[in-house]
Each structure stands twice: as C-alpha cells, then as structure tokens.
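Take a look at this single chain in structure tokens; it is the form predicted on its own.
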Amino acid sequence: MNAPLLSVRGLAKHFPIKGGQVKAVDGVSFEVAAGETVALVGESGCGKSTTGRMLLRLTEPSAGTISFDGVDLLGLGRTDLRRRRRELQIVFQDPYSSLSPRNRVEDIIAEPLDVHGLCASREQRRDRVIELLRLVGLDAIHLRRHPFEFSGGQRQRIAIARALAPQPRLIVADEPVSALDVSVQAQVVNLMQDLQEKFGLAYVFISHDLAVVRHIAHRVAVMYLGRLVEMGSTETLFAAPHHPYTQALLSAAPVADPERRRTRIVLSGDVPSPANAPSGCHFHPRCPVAQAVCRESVPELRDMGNGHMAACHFGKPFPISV
C-alpha cells in the first residue's frame, strides 16, 4: 500500500484554565490518502475545528505527531513550515469574516501567490487569478470588486480559489457550507468534488451535517469530547455504526422518504463540559449500554472488521434504515 499523504498520531490540545485544563483534543489519530476526503464529524465543541487548525499549525498541538508526505510538520522551523504550507491550505467556515472587506478579489486570491513568490510579473499574477476565478465558477469581471458585493456562496468560491492558488495537495475545509443556504451548499460541495477530481486534492472535511458528509466523504471519523469514537468508510459507517454515539447521531438525521421509519435513539442529559470530562469513556453518562467498566477504563479504537474502527467496550453493528 502507498504511504498516506497525511498521518496524525496521538494529536492533543490542552488549554490551561484556572484549577486545571480543557482537553479540547485528546489523543486523535487518523490518516488521509492522496485524493481522499476524510470527514471529521461531531457536535459543537467536540474538538474537530481545533484538530483542523492543528494540522496547519495555526494552533500548536500540546502532544502528538503530524506527518505530511513523510515530513514531520511539528519539527519544522518557521521558514520551512511556510514553504510546506504551499501544499496545505484551509477554507474557513464563515465567508463573511474570512475575506478582508478592504481588499479587492484580485488581491485576496493573489495573496498566496505573493507570499510564496509564484508569479514573476503582474501580468502573470492577474492571469493566474483569472484562471482561479474561472475554476470556481466566477469570471474576470469580479477582479476589482470587494467581498461585500458578493453573496455568501460566491464569497466561499473566492475563499476556495484563494486556497487553490498555491496548488495545494490537501485542503482543510472547516464547516465550509454551514453558513450557506441549502441549495447553495449543494453547489459548493459539487464544486469541491469537481476540483478534487481535476487536481487530485485530499480534503479533511469538518462538518456536523451528516447529509453533506455522506455526499462528499470517502471515510468518516466521529468525535466526542475531543476523542475519536468511530472511524470507517462512509458506506459502512452509515449502514451499520458500532458506537452508541454514532448510532444516536445517525438515528436523528432526517430521512428523505417520510414513509420510511427509523428507530430513534434518544440520549439522556447534555454533553459534559470538556473542562470536567467524565472518567473512562467520555460518553458513558449518556450511553444506553454503559456498564461499570465504561466509567473506569478508556476504550481504545479497535478494528471491527474491514478497517472499521470503534472505541467502545461493547460496540456492535446497529443497522440504520436509510
């Protein structure tokens, strides 16, 4: 097998607070192959966005390793990291705040070109920006406009064009469609898939929207309170999740056909505070099958077959009607 493009091992981020620390991310491990989309899903506050930011060292990890194309990103100095960032880019959640309102579209998209010295002249720079605009469904007439002159979907297309500018191999997409209307979401997701096919891009796609994830992801990693609780191919995870948390998430997702019934799993209580996370399995206070061992021992990710991993002492397939 080919080596993964991105390999993450034991990644953690602990924020100090008075009297303790918040374990926002606590020992996350996963891999992404070239041209693959791996989705990180979970409720708000589970640590998925922090994980995404650590992959580019926008947030410095407290522990763990990040290997990109065989290079240890955490061992790079500032100059080497800047060079490597040509190959790793990010698209943020809110297109209304991620683009400078004072800059024109041409300068916004050209910023990575300028930082990495990728254009020898102003003419080459403009031609490249026009090419990028057309790749995302916009045109040269938009060059001199400001972000406030565009809709949310158009702004996110501009953000994607900026991420494409230095010809990256992997893009972290942090909730890239959650701020958009549903019809526009589909257009942007389809655009990202087209770009992936055209350029062989890999994505780490962060989302809480299971319908979007099912459409775009090859594999899915489910997070709960800073830990990975399940990971597997999109097809197998949606059809037969092993972890009770994943089962509850999928059981709550809307069904396209109102005539079809789905067994709903209702969880008790609220998500605990990461500043005071439960012992053992973090999910045990809400888990319908929890036993004494769940309060005492942290379950490791175990292979349930065909590369499907679940961190549960009693995990077993739960067929979901889809």
Ligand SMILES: Nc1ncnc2c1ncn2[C@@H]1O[C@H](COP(=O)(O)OP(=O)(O)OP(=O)(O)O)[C@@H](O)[C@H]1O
Given for the second form:
Amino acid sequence: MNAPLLSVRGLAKHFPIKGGQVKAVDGVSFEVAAGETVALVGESGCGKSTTGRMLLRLTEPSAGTISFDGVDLLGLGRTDLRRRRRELQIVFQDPYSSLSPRNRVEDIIAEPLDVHGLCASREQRRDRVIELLRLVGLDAIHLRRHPFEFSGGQRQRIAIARALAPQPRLIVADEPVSALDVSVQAQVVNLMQDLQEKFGLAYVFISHDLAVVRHIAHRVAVMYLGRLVEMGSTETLFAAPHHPYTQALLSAAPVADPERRRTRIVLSGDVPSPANAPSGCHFHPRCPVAQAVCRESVPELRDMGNGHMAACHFGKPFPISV
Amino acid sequence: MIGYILRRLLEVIPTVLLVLTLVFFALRIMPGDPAIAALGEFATPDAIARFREKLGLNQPLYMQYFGFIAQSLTADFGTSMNNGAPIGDLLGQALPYTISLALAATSIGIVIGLPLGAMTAVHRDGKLDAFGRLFALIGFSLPDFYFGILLLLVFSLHLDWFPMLGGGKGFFDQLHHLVLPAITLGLVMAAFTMRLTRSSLLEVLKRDYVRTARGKGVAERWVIFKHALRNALIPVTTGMGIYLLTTLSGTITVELVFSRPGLGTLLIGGVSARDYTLVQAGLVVFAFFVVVVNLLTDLLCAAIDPRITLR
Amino acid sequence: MNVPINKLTMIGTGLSALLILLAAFSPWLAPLDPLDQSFIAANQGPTAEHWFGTDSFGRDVLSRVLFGGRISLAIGILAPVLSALAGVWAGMLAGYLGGWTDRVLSRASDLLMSFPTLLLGVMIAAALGPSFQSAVIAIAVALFPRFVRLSRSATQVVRREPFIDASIAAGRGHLSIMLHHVLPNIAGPLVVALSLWIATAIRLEAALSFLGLGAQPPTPSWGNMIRDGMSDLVGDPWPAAFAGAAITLAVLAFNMVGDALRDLLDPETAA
Amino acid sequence: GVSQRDIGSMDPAFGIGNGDEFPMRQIYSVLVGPKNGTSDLTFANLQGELAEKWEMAPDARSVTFYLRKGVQWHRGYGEVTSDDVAFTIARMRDPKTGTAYSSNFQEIVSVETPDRYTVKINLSKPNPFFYAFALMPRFGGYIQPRKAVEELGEKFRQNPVGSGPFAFSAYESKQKVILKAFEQYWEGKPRIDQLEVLFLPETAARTLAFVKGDVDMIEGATVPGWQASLKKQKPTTVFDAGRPGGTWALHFNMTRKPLDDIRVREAIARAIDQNAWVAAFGDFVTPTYGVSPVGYYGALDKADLPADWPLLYDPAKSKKLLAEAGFPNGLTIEVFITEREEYKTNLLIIQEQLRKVGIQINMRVVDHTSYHNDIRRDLNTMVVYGSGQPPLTQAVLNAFYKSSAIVGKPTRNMNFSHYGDLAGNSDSLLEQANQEIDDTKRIALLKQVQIEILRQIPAYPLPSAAGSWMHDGKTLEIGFPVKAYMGTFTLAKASRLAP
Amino acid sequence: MSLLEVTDLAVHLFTNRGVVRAVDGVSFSLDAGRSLGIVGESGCGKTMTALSLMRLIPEPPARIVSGSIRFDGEDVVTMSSPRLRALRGNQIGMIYQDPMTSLNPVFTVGEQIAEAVRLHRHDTRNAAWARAVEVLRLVGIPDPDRVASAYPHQLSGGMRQRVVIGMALACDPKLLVADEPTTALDVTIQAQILELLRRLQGELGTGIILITHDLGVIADLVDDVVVMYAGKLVEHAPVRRLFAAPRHPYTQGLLRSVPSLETREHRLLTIDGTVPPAHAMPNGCRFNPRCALVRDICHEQEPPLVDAGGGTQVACWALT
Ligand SMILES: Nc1ncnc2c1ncn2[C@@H]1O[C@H](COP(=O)(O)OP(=O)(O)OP(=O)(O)O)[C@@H](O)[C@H]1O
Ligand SMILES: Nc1ncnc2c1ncn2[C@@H]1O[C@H](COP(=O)(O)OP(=O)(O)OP(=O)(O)O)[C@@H](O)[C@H]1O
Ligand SMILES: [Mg+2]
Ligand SMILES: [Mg+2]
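The form predicted on its own done, now the form predicted together with this ligand:
Then the entire complex follows, led off by the chain already shown.
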C-alpha cells in the first residue's frame, strides 16, 4: 500500500470522573492507507468509539497526534478544522439516532453540502442528493420522507449517503451494522465494499462482530481496555492470533454451524471497568496464561513477524481449531 | 449523611447572598420611599429627610449595601423601617402560619392526589380515569383566590362550619382556621399530584421490570403498589417539591382572602410600605425555604431510589 | 387513538379557538360598550338586555367578559411566549455548551425560581406601575426559569444523540446546530409545556389582578373583574362569577390542548 | 375591621392612615374635641376631654386650658398634668421628632404651665382657629405622657400609653390591635371590655366578616352599590356616615399643556356631572361647590355661586370650549393614579364622563406609595387627591392653594395645580381671612377667596364622600348619633347589645 | 405428553393504525429436557410468542385471539389468573431480552429473586434469601452474599443478565423461556452464559425455549429450530438439518447472509427488499414480495406447514 492517509501516534483520552479518571483510550497508534479498511475490534467499552471520535476531533484527545494527509489535525484552528471535516466523515452505530428525526432525507444528506457551500443552486443540490441516494440503493421518491419512514438498513444507507456527500477520503464507521439484522447487515456491508472499490475510500471500521470484520477488513486492530493488544493483516490475525485475548475472542464468537462445535476458551470474570483497570497487562486477571510479570509490567506492542504486532509477554501463535 | 446535609445547608449562603443583592437593589430601584410610606401624606420634606437619615437611607448606596450584607451575615434582621418592630418577631409570628398552611395543603395534595393518580393510571381510560382527569383539570383551572372566596361563602358564611378570619389561637382553633385555606390550596396541589402520579405511573407500568414482576407471579395489586409506585414516586417527589414552592407563593393570595397571618401578608405589606428591611428578611427566609425544600426533595428521592447517591 | 382523548382534544382545541376568536372579535361581538357606565342599571343580574348582568358601575358584564378575554388571553399567551423565546435559548445554551455557561445560567434561573411569583409581580408592579406590561413581564419572568430548566434538560438529551455529532462532523458550527437540530428536536415537549403554562399564566394574571397588579381599569380583564366583583360578591355575584367561569373555561381548554398534545407527541399513544 | 394592611405606629407623632386613627382615638385623649359624634369645630361648641375649661384671648393670640384633675395615664404612669401637655406640644413642634404634623405647631411661640393643671399656649400671630389645626383628634392633638415617652423611647410606638377609654393591650403585626377597657378612665370604665381592631385590607373579606357577624363594625368600601347591597344582606346595618366627608378634588397641573389653557380646564369642569356620584353612592356623597365640602367651616354652598359659574355641568359648552381651544376632535390626557379603590373609582367616573365630550384619559395605575411620591415630584398631569382635612375651609386652602404649598417647595407641598405662581395668587387674602377674628367677616372672606381661586379653575372640587363606616345595630350601640368620622370620637359610651 | 404444546397461536395488536398480526397461527411443541430455538428477523414476533406463553403480552394493545398453549396439559390461554400466577415464575421461568431494564432499580437483586421464592414456596424471609444467594452462586456470580444485597445499577451487564437468569431459575422451573439472553452482552460473556444454560439443562432437565436472531447461538445450543417470518412460522426443523439443508427460501436467505469467520467471500448474499410494515402485510405468503420462487398462488393463499422429510416442516408453496 502507498503512504498512509491517516497516521495516529500515541493517541489517548482520559475522561476526568469523580475521584480519578477513565483511561478510555491509552496510547493507541496505527495507520490507514488510502483505499484500505482497518477494523478496530474489542469488547464493549474498550475505547473503540472514543478512538473513532478522536479521529474526527468530536472528542478532543488528551495526548497523541493525528496526521491526515500529512496535516496535523490537532493543530488546526476551528475554521480550518471545519473545512478539513469535508474529507473525514463518520457513520454511526445506531441507525435510529444518527439521523435527526425532524429533518427530511434530502436535508439530512445535503447537510455537509450546505455547510461547505458545495452546491451552487437548489437544483444542483437536489441532483447531487438524488445521485447519492441512487448510489446507496435508494430512490428519488425518498427525498421528502422523514427517517422514521425507513427501516434500519435503509437509514444506515442514508447515513452512508450523508457521509459520502462531501466526497471524503476516509470514513470512520462506528459499528455501522451492529444494530441490524443479519440479512440487512449483509446489504450494508456489501454497499460499503462497493463504494470503497468505486471511490477508493479508506475506512476505519469499528465493530465487535468478528465475522463481519473478517469479511470487510484488510487489517485488524484489537483493543482491550483502551490499549491495542494486537494488530495485523486480517488473514494472519484470524488464522493465528498471538494475544490470549484475541484468541479467546475468536474462539467465543459463535459460528452458525452446529456441525462445527469449536473448543471455546471460556474466560472467567467480567470485563473490568476502565475506571479502575488492572495493573500491568490489563488482561491479566482473566488471562489463562498469566504470570506474575503480567501483573507488574505493561507489555509493549511487539512485532511477531511479518509486521504482525501483539502486546503480550508470552504471546505465541494459536491456530484456532475448529 | 449529616455531613451532606450540613454541606447543602451551607450552600444556602451564596444563594441567599444573591437573593439579598438582587432584592436590595430591586427595592431601591422601585419608586417611592419608606419615609413617605411610614410618615404618611402629611409628611413635610423636612420630616422625610430626617426619617431617611435615621434609617441610614441617605448614605451612598454601596455603604448601605455593605452595611446590610454585614448585618445579614450575623443573622441580624434589624427592625422594620415602617414601624420599628423587630423583624425577627414579625417573622416569628408569621412563619408558623405559612408553614402550617403549606404543609396542610401538601398533605391534602398527597392524600387525595396520590391514590387518585394511581387509580386512574391503573384503570386507564375507564370511568374512574375520566372522572379523575376531569377533577384534575378543573382543580387546576380554578383561580385559587376565587375558589377560596366561594368556600368562605358556603362553608363559613352560610353553613358556619368554619371561621372566616385570622389564624386562630391554640392548637385546635388554629386547626379549625386552617381547614378552608388548606383545602383551597390543597385541591390545586391534589390536582397537580394526581396528574403527575398518573403520567409517571403510566410510564412506569410500561417498563420491563413491571412485566418481570408479573412474570414472577406477583399479584397485580402488589405489582402496582410495590414495584411500580415506588419507581413512579421519584418524578412525583421532584415535581411536588417544585410545586410546593409554587404553593408557598400561592399562600399570598390565600392569606389575603382568609385574612390569615403569614409570610405572604407580611411581604406584600412590606413591599407596599417600602419596608426594605422587612422584605429583605422575608425573602431570605423564603430563599432558605427553597433550599430546604430542595434538600428534602433530594433526600426523599435518595431514600426512594438507591441509584441516587448523595454527594 | 382512543375515544376519550380524541373527544377531549377536539373539545379543548375547539374551545381554545373559540375563546381566542371571541376575544379577538369582541369589538364587533360585544353587545354594548364595556366602558359605558350607567348607575341606574348597576348591579343587575342577567336580563334580556344584559345577558350576564351589569357590574357596580352599570357596565355590561357580557361585553366586559368578551373584552376582558383580550387582556387575559393576551397576557396568558404573550407572557409564556416571550418567556419561552428567552428561556429556550438560555436553556439550550446551558444544556448544549455545559460548563460555565450552564452553571451561570442554571444558578440565575434557580435564583428566579426562589422568588415567590406573586411577590415578584408585586415588586415589578411597584417598580413599573401595575399594568398590562408589568403583568406580562412578571409572568414571563416567573415562567422563564421553567423554560430554562426544561429546554436545558431536553437539550442535554439531544446533545448526546449521534445526529448532533454527525452534524458537527459535517462541519456545522454550534449555534447553527442549536438552531437546526436541537431546537426542532426539543420543540415537542416545549410546545406541550407552553400550552400548559398558558393555562398557568391565565391563572397568574388573575392572581396578579387580585393583588391589583394586572391590567388596569377601566380596561376589563377577567382577573380584575373578579377582583372588582369580589367587593360585593353577595350583592352582585355576576361579574366575578362570569369572569371566573371564563378563566376556568380558558384554563380548562388550554390544559386539554396541552394534555392532548402531550399524548399526541408520545409515540406510544399517538401513532 | 379597617381597610389598612397594618398599623404604622401607635405613637401619635407618627400615626398616619385611617386605620391608625381609630385605635389611636381610643387610646389617647385630646384637650378638647368636637362633641361626640359631630365634627363641629366652632370654639363655643367644643367638648372638653382632658381640659375642663378653656378660653381664648380676645386677640386670638393665646389659648388657656384648665386640666381636669385626677385623670390617669394607662399602666400606672400617673396623673395627666400640664407638664405632659407642654411636653407633647414641644415634642410635636420639634422638627427633630420627625413628625409630619410639626407644621401645625409652628405658630406656637411658648407654652406656659403656671401650675399642674393650667396650660397657656401663646401664638406668634392671631389665629382663632389655631386649636382646630393642632389640637383636634386625628391631627397630632393627642396628649402624650412625658414619663412614658422618655422611658420607652423607640419602644413607645409599639407600646403606647395614653389616657383614653381603652388601653393598649396587644398588637399582632398585619393582624390586629387589641385594646382593653381602662378601669380608671375619667368618665368611668367603658362598658365594652375589649376592642379588637382587625386589619382586613380585602373588601370581600371585610364585608363577609361583617355580614357573618365576626366583626361588629367595619370601614366601608368605595364601590358603587356596595352599601345598598350590604343593607340587603344585613338589614341591621347602621351606616355611620362621617360628615362632612373628605375633601376630594381633581387638580389640574397648570404647567402642563393643554391644561395651561383655562378653556380646556373649563371644558373639563363642564363635562363633569356630580350627580353621577350621587347616582352611584346615594346620599353617601354630597356635591361640592367650593374648595371645601359643604359642612366645612366657610364652605361655599350652591346659593353662593355667581350666575356665570364656570364649574357647572354643561357638556355642550364643554365641547364648544374645546373647539375654541383648538381641540375640535377632542384630546388625550395621560394620568397616573394610585391603586387605591376610592381614587380609582373617582377617576373612573370622571374618565367615563370626559369620554363623552371627546377627552380621552389614559390612566396608568401605580402603587400608593409611588403615587404619593410622584405627585409630589410634580410628575402627574391631573391629580386626584382626597384627604381628611380638619373641617375648615382654611385648612383646605392652606393645603392646596397657597403658593408656599406648591409641589417642589419645602413645605407641605400639596398644591398640585401651581395656583399662586400661575393663574393668580390669593395668599394675602387668605392670610387676611386666617387672622380675621370676627366670624361673619371671616366667613365672607373665605368665600371670596374660594370664588377668586376657582374662577381660574386650578382644580375641580369633587363630591365629598362621607367617612364610611358601618356597625351592626343589633349588637352594638355607639351611645350617641354618629354624624362624624369614626376616628374623631371614642367608644367610651358604646355598649354591646345582647344578641 | 409434551411439556409445552402451542397450537395455532395468534397474537394480534390492536393499534390506532390497524391490527398488527404479530403472531399468526404458530404451532410447536417441546418435550422436557429438550431445547427449541426460535429465529427470525427483528420484529417477526419472537418476543410476542415468548410472552404469550405466560400471558405476559402487553394488554392492551395485544390480545391472544386464537390458539391454545398447553403447559403440562393445561391451557394457559384460558387459565384463571390465580392459577396463572402460580405458574408464573414457578413452573415457567423467563429470561427477558434486556437485563438492563428487566430488573427493578429500587430493590436489591436478592430481594427480587427471593420474592418469587417466597411467593411460590411460601418460605420464610430468611429461607428465601438463602435460596436467592444459592441461585446467584449457581449462575456463577462471585461473592453472591454481597451481590445479593446490591442494587441492579451496581452490577455490570453480564452480572445483571446472570441475575435475571437466576431469577428465572429460582423455583426450579420445568420450562425456561430465554428471550435473547445474550444479545446485550460481549461475546466472551456470552460464551459464559451459554455454557451455564447448557449445564443447567443437563443437570436439571429443564426444557428451554431460546429466542435469538444470532444463528451462531442457535447452532451452539438448541436441538430444534423454529424460523419465523412476519408473524408466521415458516420452517421447523432439527438444528443440524436446518443448517445443513434449509428448505424455506427465507431460511436459505438468512443463512446465506451470515458472514463466515473462516472464509472470506467477496460479496455477502442478501435477501432483496425489506420486511413489509406490520399493518400492511401482503396477501398469501408474507414472504412473496422478496421471494425468488414466487408463483401466482403465493399471492393468493397462505402456504400450510407441511412435512418436508427429515423432521422438517415448512410452509412454502414452492415445496409442495
Ligand atoms: N464522556 C465520558 N466520560 C467518562 N467516561 C467515558 C466518556 N465517554 C466514554 N467513557 C468511557 O470510556 C470507555 C470507552 O468508551 P467507548 O465508547 O470508546 O467504548 P467502545 O469500545 O466504543 O464501547 P461499545 O462497544 O460499547 O460502543 C468506556 O468505559 C466509557 O464508559
Ligand atoms: N406495543 C406495540 N404496539 C404495536 N406494535 C407492536 C407493539 N409491540 C410489538 N409490536 C409489533 O409486533 C411485532 C412483533 O414484535 P416482537 O417484539 O415479538 O418481535 P421480535 O421478533 O421479538 O423482535 P426483536 O428481535 O426486535 O426483539 C413487531 O412487528 C412489532 O412492531
Ligand atoms: Mg462504541
Ligand atoms: Mg424480541
């Protein structure tokens, strides 16, 4: 792949709370090339959304740098930032709440166009919106409708159309399909892939559904309690995860086939809260291979060969048996 | 807990200071002057000047202000500008009447409004519901002073069941005097409580945990009174807390109609006589009430709902 | 929608509209000049000539009730609307921006909240003189903190919705977001509250008039008609009774509209 | 029941409103006063209270009072002596006291107390009516005990000590004053044991309480038809119309346009029909012809009016005058008025009458305190003013038409019309009348002054409303026919009738 | 005799916009110790079916308009309410879809579990509490003594879900109805819960009805599967058979849409179109607008459920 479109270094977000802080994201670094899909996976609350939001500066990072197309995003002033936002868009998890319920589809999709003054006339605006609607598989008859008149999958398409409107180069997709049914989910995933091919879009695809990720991502980054624990190409990661957490996660993901009951690694205990994360390696209290050292020192993200990175003191490849 | 209460009570101070500042300047912006009010229409300019001097009203405004704030902080309310009576005494006489009226009205509001609200919610859209909602609408529409006068006409003038004037002497007599004013305000409160309870309970009855309770085999009565009502009470408590303050304000007209002593009578009289000291002190007391009512509401909510922590 | 709500809605809306129309067209509808005094015909009960009787100045009560509606309804509608205009913005700013803006605005509205409404009225009337304007200001100021609270908390909810973030991401500025996204989405509960508080305001106008603070003679308002009528309630109960009935009717009507609107805006009951 | 919200003070130096007067009259005594139930201030007809005997020097420059012996102060403050009288006069006269009535005492140059029971008051110039200004009930004439005033200081206003038939017993702010019969009252202990004066500012509450019988006596309301209706509800009601009533007038601020034009003033005057008041209030009001109501010493009666009198009702003439003054289509005048019922009612009736000739009065209501404040700052265009003056035309003239009383000047400032500086000046003629010893001449002079003044129409005298009180004839007997205002006599002779 | 026998169940919702036939003629049965999965798209009537088993559907607007639900031979539909109450929480336990909202926020979880125990076993307060603690231990909650006196908001999602499961199990029910018991949970926690259910079934012989739209979970846990589409039962088959040889076009489409963990297709297969709105169902087969095999009769008549061999029953004209 070519030079990275997006490059994130040491990104962190610490939310102050009563009597301390939540280290929602704690030093995350990764890159996304143009036309590439990087998936961010991990359990609920591990900091995926926060990372995604920081990429657009919807949440201000506590530390780190974000460079987009060689420009330091965090150094931009308000107007420059707003202008830059044209190239960076976001699609949210929840198709029901990410569209303003009072607006009509036309206005929703045209919002980025209006804000950036991308349409000279009403006709041009309408034409562009219709074009976008067609692109996501909807029709001009939907222009004057309100979001509630659409199904979840259709709404997600509208959200995608809105994100596409200003012709961005990168879209952060924050769990765009997790609220959808399998059959609808497939439609949206296909659409995203088609668009990528057509426009050379890059995605940061946030999800905790491993099957979907497996399907759509070129590379995968696994997060646990605010930190990256493993990162590599999709093929390698799914075939031979190094980090015990990734291993457990993959094994626990249910497979829709009763013939192939897999040996599951059933972890004990709940995901701890990031407000009082365990010392050392955050995963150690639930880790089946934890040693004393895990409690004390934080494992670095190390290259395990082929550019596959994992953050485990003892990490070794673990082919998922079926 | 005690620490929390103390801390909340300490928070009164900035509020009261703000109220005081506002009132201080508001009063002085008003046209008219305590001297004319106190000395009457025959007062000569000379007498007025003397009077102002005695009360310190001729000092620069900021001097008056700081003197007044300093005095307030030592809880020294001073004497009435109008008639020289110690403000502490005036408030001491008036407060019990206002408090008892507000409490009685609230009790009536709860005793009638809560069960009625619960019943109408349970029998939603039935006859009882229609009746209850109508009651609430009408109760809410009657201007309280007019309603008060009608009560006076019927129950005091014609039937002579209740006295007409004043606040009464001694416990039972005071209670006797309290009935009509309390009903006047209480019925509005009941209407309000009923509406609030009804809508809150309807909301709660839709919740999943009510279904969970039914799914356990809990009898319907207990589903409502144990599982649902307690949850419904949280918004009701908050709403009634706010409404209690409105009721306190409503005591003003009711006190006038029933010629009852109380804070309202005192304050209205104070404003019309430009009795700065009296009005200032009265509003401090009122601000204190507001804080106490808010505090009680919060305490009550915390007692009802374990999710609410007192910090 | 089930029948009782439907009926109530229709009755309420119809009644509100009727009252407003009657008041608006009172100069054409009123049978007599509401200011015309006639001491020979004073303190009469309903007759063929004076359907609602006459007051102590011999003025026609029906005409006064009709004209009184202009003031009472004007205050009742104007004050909450003014208050909403200011309060909603303040509440949106507080709820949207949070932080210091929120703290200052919330404190200020709490402060106003801790003033007894009627006393506020008394003070404003003392400062500006009792009048239509004073009553509007007093009621508007009294309602202001409620609008602030309501719109603030509604805004806080809307602020967390992803579509706001989506709009920020699209590059919209904050004020524009408040206008384009927050306001339309909090409008529902606000409109409901507005209709309820119109009812409250009509009552407050009456209470202020009772204290002698509302619209001033000879202009009739329902509140001051009750007040004036009350001095001779036994001898000539008509002015107060009809004005009282008018208030009750108006409050009832607006309350019904409010109730219905609330049900209508609740997706569970409306659909 | 009185209409006041509260009592200001029970120190006579600071008593003000009508509500204060009633209890104060019961607590304190005057040296001499009008006969029970009357308002006749003629020297010869006075009735002694603390004074047994009194005489005026022929040159009207001094009055001597001989005190009744053995009259006691309440609460054991001893006997009433000439020293107390001298003390009272000194106290009232001293500007440092801050009383509103000190100007009434300025003519006194010295007070002699040759013995314990004799007081001689010397005046700076002849004034045969001096006593009527200074020493009558209601106007600071109550005698106060030196010992109590000095001992109690500030507390005296809340703990008054007098020598009247009822002694102060208790006071509840904004609620009531309780008075108890004074055992040692010089006329003997009153037959009523206890008096409660309730503050009932709400007319409705006051009326209902009276109808129900919770109170025996109330202050009336100035609402048309109210009295008739009360009589219907409670046939045993006795109306105690205090006559002559208060002085009411509509003062024209002659510094303001268009009221600087006498034609406009006359147009207004000619549009007002006093019979409207009579229609509304019945015989409780009486038309007024001069500056003072009929019944006042020196008042003008209808018969005294010249043929071309400009204040007579004549709407056609009124319209003509308006046209002449350049207002053929009428005009609008902005006026503010106090919230008080009696003021508003008067202006309402005037407003309605003026409307008929095309004069629109826009009224703005302000609260009572502001009203008093602002009219004295010359802010109003037309001032409706009513007050309980001593029933003497001189008093009214002094208060409203002397140039020294023009608003803004540091005296009593109730001359709202600026008469004296504008439209004419009658100060010297008035002074002449004030000092005239001969009765007939004095009355002639007074009438002459009034005609001279009113020809310029600085004010339009409004019908005089009788002091309006009522009591329940079934339960209360005052003891004599009441023809005077309630605050001018005591209830020493009153008795409760068996219900 | 089966533990549960649902025959021709129809639940309709009477709303302002018209009647929603949320469940329309569904039949299935379950034997003790067996488990049945119900799958289908969101809104197809799974929850309504589950709730009607205990007559917990929201009335109004919902009403069971026909059919019978025989539990142990007794018909739940016509049962008296005291009898129904004796059944609820005792013989039939229910795990609700959303653990966050199914627990009453103002009572401790111990109280909420003990309530059912006291109601049905007439235990003393202490005995019921002891049972609550025991149940919490059973569902794998560490330190159950402490957790029993905690309020719901003090627990994590996974713990709350376990509390809900514990509540359903407190009286050792013969039938456990689990409505999407793991949708709200992370996969690693989900694995724990599924493990737990499997264990319980083995140990206590409880019959389980598991509702989910996660085919992975179905494949993992149940013996038989019912597929629903728009209120209709379209296919009923043993689990292996269903995955191996789905018969109904909808079932086939559904299975095809699931992305695989192992392989990576270029495109996912989808079912065209969307579920029609609830109050505007097409005539005949409800799937007809989206079906590739549609014929005339599909627009006219509802297909009956017929045996398709291998234990599979299917409702499709194309297959008859
Ligand atoms: N504004 C905030 N204040 C305090 N804590 C926050 C805030 N926003 C997020 N957090 C915490 O930060 C952590 C990470 O949140 P984030 O939303 O990024 O997780 P996530 O991986 O997207 O989870 P999910 O899969 O549930 O969406 C969570 O524990 C969350 O509670
Ligand atoms: N209160 C209600 N009013 C109107 N329609 C309702 C109501 N509750 C449910 N429905 C409708 O009934 C149908 C069946 O709903 P049900 O909850 O059983 O679906 P489900 O299969 O459990 O869906 P999910 O997977 O989303 O939980 C749906 O179409 C739904 O829209
Ligand atoms: Mg997230
Ligand atoms: Mg469901």
